[in-house]
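First comes one chain, alone, set out as C-alpha cells in the form predicted on its own.
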Amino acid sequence: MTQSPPITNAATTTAEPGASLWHDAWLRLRKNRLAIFGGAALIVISLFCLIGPACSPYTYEQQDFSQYAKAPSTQHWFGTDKLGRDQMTRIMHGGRISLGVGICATLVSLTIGVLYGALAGFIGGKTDATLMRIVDILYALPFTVFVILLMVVFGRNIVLLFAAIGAVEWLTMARIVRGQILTLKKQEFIEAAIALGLRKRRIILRHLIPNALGPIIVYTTLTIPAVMLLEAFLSFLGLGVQPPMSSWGTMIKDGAELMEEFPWLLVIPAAFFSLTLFSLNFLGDGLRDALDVRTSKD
C-alpha cells in the first residue's frame, strides 16, 4: 500500500515575512535625502565634537596673546579669538554644551511631556480638563522671562540650565501626546487590557506610550533645535555658559562684538550652529514623513 504524499499548503510555502511599521518608516526615510544628509552632518559634527578636543595640541581655555584675533591660518585653522585662544578646538568644547544643553534639556521636556500628556488622555475628564487648562495658563507665561528669573534666583549653573531651559519646553509635547493616547485608549487592545484588570500605569507605560513613540520621536527632534536656539539667546544675553566654558551661543555673541573688524569669529561658530539646526529640522520633517503611513505610495 502506497503512502500518500503529504499535501501542502502553497499559500504557507509562498508567503514572505511581513515588514514591520519601523522597517517601512526606515525605507521612506532613506528616499528622503535632506533627512539623510542631516542625518549624516549630525554624526560628523558630533564626532567632530567629542572627539576633536582630544586631538587639538591646544585646550579652550589657553590664552596666547601674542595670537590676538589672528585669522584662519595652517598653525589656527579656525583662527583664534580676542584672547589669543585656538578657535577650532573652542568650537569643538562649544558644540560639546550646545549639542549637551539640547539633548540633556529635551530629555527633561520628554519625560515630563509625555507622562503629563500619558495621565490626561488617558485619564480623562475633569482631571483631564484640569491637566490641560494648567498646560494652557503656562502657555501663557513668557518661557524666555521665566527662565532669565530662574537663573538670576538661583544662580548661573549649567545643570540648572538643562532644567529650566526643559521645565518650559514640555507643553506642546504634552498635547500631543495627549492627542495620541485619547485615540488609542479605544482601540479594542486597550479596551482588553482594562478588561483583564490590568493597572492603569502598567497601560500606560507598556501599552500606550510605546504606542506613540512615531509622533514623540519625531517632535523630540524638533524640540533640540528649539532649545539650541533658547540657551544661545540667553547665551547671547550673558546669562547662559560662563566663561572660559563657551557655548556657541557665547561664540557667536563674542563674534558679533568684533564682526567688523574679525569676521571669522562671528561667521565660523554661526555656520555650525546654522548647519546643526538645519540638519535637526531636516531630520525632524523627514522622520514625521517617514512615521506617517498615509504617505506611503507602497
Partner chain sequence: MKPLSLLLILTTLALVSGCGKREMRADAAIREQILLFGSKSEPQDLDPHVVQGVGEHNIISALMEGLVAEDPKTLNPVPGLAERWEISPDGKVYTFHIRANARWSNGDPVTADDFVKSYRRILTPSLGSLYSYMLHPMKNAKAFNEGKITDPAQLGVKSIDARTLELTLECPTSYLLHAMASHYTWWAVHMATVEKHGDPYKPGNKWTRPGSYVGNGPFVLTAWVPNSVISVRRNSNYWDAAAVRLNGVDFLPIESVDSEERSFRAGQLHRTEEVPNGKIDAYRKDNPQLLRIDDYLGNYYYRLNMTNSALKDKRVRLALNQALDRQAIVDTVTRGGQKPAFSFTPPETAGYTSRAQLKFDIEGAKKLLADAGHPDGKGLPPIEIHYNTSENHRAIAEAIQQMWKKNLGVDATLRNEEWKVYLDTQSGGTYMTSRAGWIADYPDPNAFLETFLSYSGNNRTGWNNPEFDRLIQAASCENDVNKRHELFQQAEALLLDELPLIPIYFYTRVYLLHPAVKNWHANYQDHHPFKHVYLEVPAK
Second form
Amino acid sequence: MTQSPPITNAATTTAEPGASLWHDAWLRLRKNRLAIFGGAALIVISLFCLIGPACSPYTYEQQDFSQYAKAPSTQHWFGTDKLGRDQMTRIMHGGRISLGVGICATLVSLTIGVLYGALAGFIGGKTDATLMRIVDILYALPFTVFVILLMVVFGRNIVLLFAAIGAVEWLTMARIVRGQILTLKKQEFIEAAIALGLRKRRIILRHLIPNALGPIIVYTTLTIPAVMLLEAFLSFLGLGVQPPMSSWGTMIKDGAELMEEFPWLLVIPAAFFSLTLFSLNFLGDGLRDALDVRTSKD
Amino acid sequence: MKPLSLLLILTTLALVSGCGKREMRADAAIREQILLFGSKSEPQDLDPHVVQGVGEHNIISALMEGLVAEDPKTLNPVPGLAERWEISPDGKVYTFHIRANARWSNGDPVTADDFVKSYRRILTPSLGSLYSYMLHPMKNAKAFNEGKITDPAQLGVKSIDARTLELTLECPTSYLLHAMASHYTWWAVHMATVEKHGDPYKPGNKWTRPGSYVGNGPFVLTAWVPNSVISVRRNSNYWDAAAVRLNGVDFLPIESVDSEERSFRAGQLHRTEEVPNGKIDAYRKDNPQLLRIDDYLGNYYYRLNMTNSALKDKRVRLALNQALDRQAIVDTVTRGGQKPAFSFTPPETAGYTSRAQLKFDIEGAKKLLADAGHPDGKGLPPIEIHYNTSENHRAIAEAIQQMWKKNLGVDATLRNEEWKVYLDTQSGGTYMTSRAGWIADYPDPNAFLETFLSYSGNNRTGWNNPEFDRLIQAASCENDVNKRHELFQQAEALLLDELPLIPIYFYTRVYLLHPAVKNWHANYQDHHPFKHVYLEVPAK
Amino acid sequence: MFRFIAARLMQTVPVLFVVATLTFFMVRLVPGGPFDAERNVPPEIKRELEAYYGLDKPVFHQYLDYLGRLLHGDLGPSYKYANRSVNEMIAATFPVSLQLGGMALGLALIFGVTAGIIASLRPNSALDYTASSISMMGICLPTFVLGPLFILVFALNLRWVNASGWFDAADRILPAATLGIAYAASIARLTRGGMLEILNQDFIRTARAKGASSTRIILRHTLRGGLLPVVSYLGPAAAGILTGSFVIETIFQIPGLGRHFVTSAFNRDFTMVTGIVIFYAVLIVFFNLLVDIVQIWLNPKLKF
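Can you return the structure of this protein in the form predicted in complex with the partner chain rather than the form predicted on its own?
Let's see the whole complex now, leading with the same chain.
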C-alpha cells in the first residue's frame, strides 16, 4: 500500500502558500450551497441576538406576574416564562452568551488542543509520553471540585469561565490531533520535508495541521454544543451566566423538565440551539471540503 | 420543533395501539400491602444516634419507636414503648413505665437500662452525634456532651427497675414529650448489637446493615442497596404487631424531583417527597385527588447581615421588608399553597401566635428608605441576594430583586453558590442577604426563636441582643404556659422590630399520594407513623 | 509490544500519584467541609468527628496517612455515609455503571460507525444528509432533554418500561439508549470525517478508477485509517461512559458510580471523591493504553 503525498506541492512552495490556499478554499466554499446557507443562518441568528433586544418592547428581566407561563401569542411571540418574562427577549440575550461562549471557549480549546496534540505527536518519544500522561491526569481530576476551587481563588469572572471550559474541552482534541499527526508523520511528504531540513514549526503549522484539518473541524463542531451545555452546568456552580440573565443552555435545561406543561420553554430555545448547530455543521463540512486540496480535482 | 412533533407522533401511536396492559408496581404492591415511599436522598446511616435528616427520620421511624409515640392525626404524645408516665409537679422529673411486652426485633425485652445506655451513648462526645443537642434539656446532658463532665452517672437518666425509667431535666420543658415522640435522638438502640459490630462510642459502626439491625419498631430492615432501595418488612416481635396492617415499606431515594414525579406517574411510587413546582398547577387542575398540600412547621426567610454597613441602618432593613409582596411570591412563584410570613414563628405553633406582625406597605417603605438618606434607593449599594443553586430559590430571588427595584428603586444582584460553598459563606458572614429555611424539630415557639440567640450557631446574621437572649432563656425554664408564651411574645416583637431577617413564607409540604394509601393524615410535621398506615384498592 | 505495554504500565504509577496528590489537596482547599450542615453542628461535636477521621492533624500528615493506606488498596471510610467504606461504595456502584456504559458503548459503536460509513460513501448525497442529520439531532438533543422525552413516551404513554430504577432487565433499555445515542452521534460525525479523509486520497481514487467494488475498498483500505479519529476519541470517552453519566443516572434513578461521584463532591466526602478519582484515573490510563495499541494496529507504519 503506497500513499501518495496528499498536498503534493506543499514541501516546495515558498511564496505565501497560505494566501492562495485560503483564496482557493473560499472559491470552493462559495459553490457549496449548504455551507453558504449555514453561514447565512449563523449571521441571521447573530444579528437577531445582537440587534433584537433594542427592537423588543420588553427587557429580559421585566416580570409580569399576570403573564405566568403564557404560550406564544401576538403579544409575546415566543411566549413567556414562569415569571412572566418575554421569552423572545430572553432568547436574544441568551444567544449572545451562548454564541459568545460557544465560539470563544471553543477557540480556546481548539488552539490549545491542536497545538498540544500536534507537538506531542510530532516530537514523539519521551516528550509525547509525558505530554499525554499530563492529559490523562487532567482527564481524571474532578471537574466540579476544580471549578469551585478556581472560583475561590479568582472570584467569578468571564475569563474564568473560558479557562474552566477550555481546561476540559481541549483534552480530547489533543488526543485526536496527536493520533492523526502520528500517522501523517510517517507519510512520505512529511518525511521528505523533514529530510529537506524544514523548520519544525513550519512543518507542524504548514503541513501537519492542515492535513489533519478534517477531524479537527469535525471535532470542533462537536465541541461547540458541548461547550454551550457545559456553560449551563457551570452556572449551577455559580460560574457562568448570572440570573436574571440566562443562556440557551440554562433555558433548555430548565425547559427540559417542563416539556409537558410549557413546551415552548423547551422547544424554542432548543430550536435556536439546533439551528445554530446545524448551520455550524454545514459550514464546518463545507470548510472541510473547501480546505481539502484533494477535492479540488473533482 | 423536533421534540414536540416527535412527542406528538409517538403519543398518538400510543393512544392508537392502546397499550398499557402491564401491571404497575404500585398496584401489585397494594395487594402485597407494601408501601412504595419516595424518600429523596440516600440516608447517611440508619443509626438514630448518628444521623441528622428528615429522610432518615422516615426510615428510622419504621424501625424504631420511642417511649412515647405520636398520634397519627394530631401528633400529640401517646403511649409507645412506655405504657404510661408521670410528671412531677415542678415539671422536672419524668417517670416512664415500659410495657411488659415491649421487645426488640431479636426477641430481647426492651428495658429501662437500654435507654440509660442509649442516652449515655448519644451524649458521649466521641460518637460525634450531630443531633445530640436535642437531649440537652436532660440534666447535665449538655455538660457531658461537651466533655465538661465525664461521669455518665451524673446524667439525669436512671433505671429504677427493668421497666421503669426516670428522667431528670435541667428545666421544665413543655415540649419534651413531643420531642421524645417525634425525634429519633430520644429513641434507644440495642447496645449489645452495636457493641458486636464495632466501637459503640465511635462513628462508623456497621450494626445498621440488613441482617444485623436490631430495632424495636413495627418493621425490620431487610434490604439496603445504596442509592436504590431500602426495604423494611413486618416485625413479628413488635409489641403491637397485631395492629400493624402494612407488610412493609420500600423506601426509594430518588434525588431528582422530576424523576420522582415521573416514577409516581409510571406507577412506581405511592408517595413522593415533592412535586416539581411547574407541575403543581396541572395536578391541582387535573388530578387534585393525588396532590397533597399540608401546612408544615417551617419558615422560608432571608438573613440580613447585621455587620454590613448598608444594612446596619434599621430603616433600610424595614424598608426592604415592607417592599415585598409576599402574596405575589406564593401565588406566582412558589404556587404550593404557602402562606405569606409576617412573623418568624408560624401562627398557632403549640397555641402561640405572634402578636407582632410585619406588613407590606410600599409607601411606608419608600419613606423609611428616604429617612435613612436613600430616597429612591440613591446612595444605597446594590443588595446582594445569596442563595444555594436551585430553580425555586432562583425564581424567588429574581422576583424579590424585581420588587425591590420596582417598589424602592433599589438594585439587587444575585449570587448563587453550590450548597457547601453557600453554607461556608453563610457561616463566615461574607454575604449581604442570604436565603435560609428553618424547619422546627418540635412544635414550640422555642424551636424557632432560639435560633436567633446571640450564641446560637444557627443565627449567622451577627445579630446580638442581650434582652432577646434573656427572654428566651427565661422562657425555657418557665413552667407556666401563659407566662412562657408571653416571654416569647416579647422576644418575637423584639426580633421583628430589629429585623435581622426577612420572613417570606411559611412552608407547606407539597407531595403526591396514591389514593390507596389510607390512615394518612395531614399534619404540621409531615409525620405519618407507619404502624397506622395501610393500603386499600380504591373503589372504581 | 510487550515492552511498550510494560513501559506504559510503569508510567501509570506517577500518573496515579499525581492524580491522588492533586485531588487530595484540591478537595481540602474547596470551601465547606464534610460535616457542615444547614443546622449548625456544635463545635465540640465537629472537633470529635474531625479527630476521629484524622482531619485535625496537619494536612501534610493526613496526606502521608492517606498515601500509606492507599498503598494497601484502602481508600478509607466515607465521611458522609457513616457505615460505609469507599472501596465498598465503588464495588457497589461501579458494576451498575459498567453494565449501563457497556451497553451504551456497544450501541453507540454499532450505530455510530455504521451511520458514519454510510454517510461517507456518497458524500453530499441524500443518504449522507439523512444519516448526518439524524446524527446531528443526537447532538442537538442533549441527554437531559432526550432522557425525559424517552420516559414520557415509552414509560408514561406506552407503559412499556419503568420510568426509573435499576431492578428489571427492561430498566436497562431507556438509559442505555439515551446514553448510547449521545455518543453514537459524535462517533458518526467522526467516522464520516475520518472516512472522507481517506476516501479522498489518491490511492483510493486510483483503486476506484480501476473499478474495484466500493465495499471491498472500504473494508480493505479505508476503515483502518478512517477510524483513527474515532479511536482517539474513544479512549477517554470509554472511560467516561463506563464510569457512569451523572445526568443519565440521575434522570433514570440508577445507583451507579457517576451519580455517586458527583453527590460525593457536593457532600465534600473527601475520601470518597479522592478514591473515585483514583479509580477513574486507573481506567483512563488503561483505556488510553488500549487506544494507543489499537492505533498502532490500525497503522502498521507505527511501531511499538
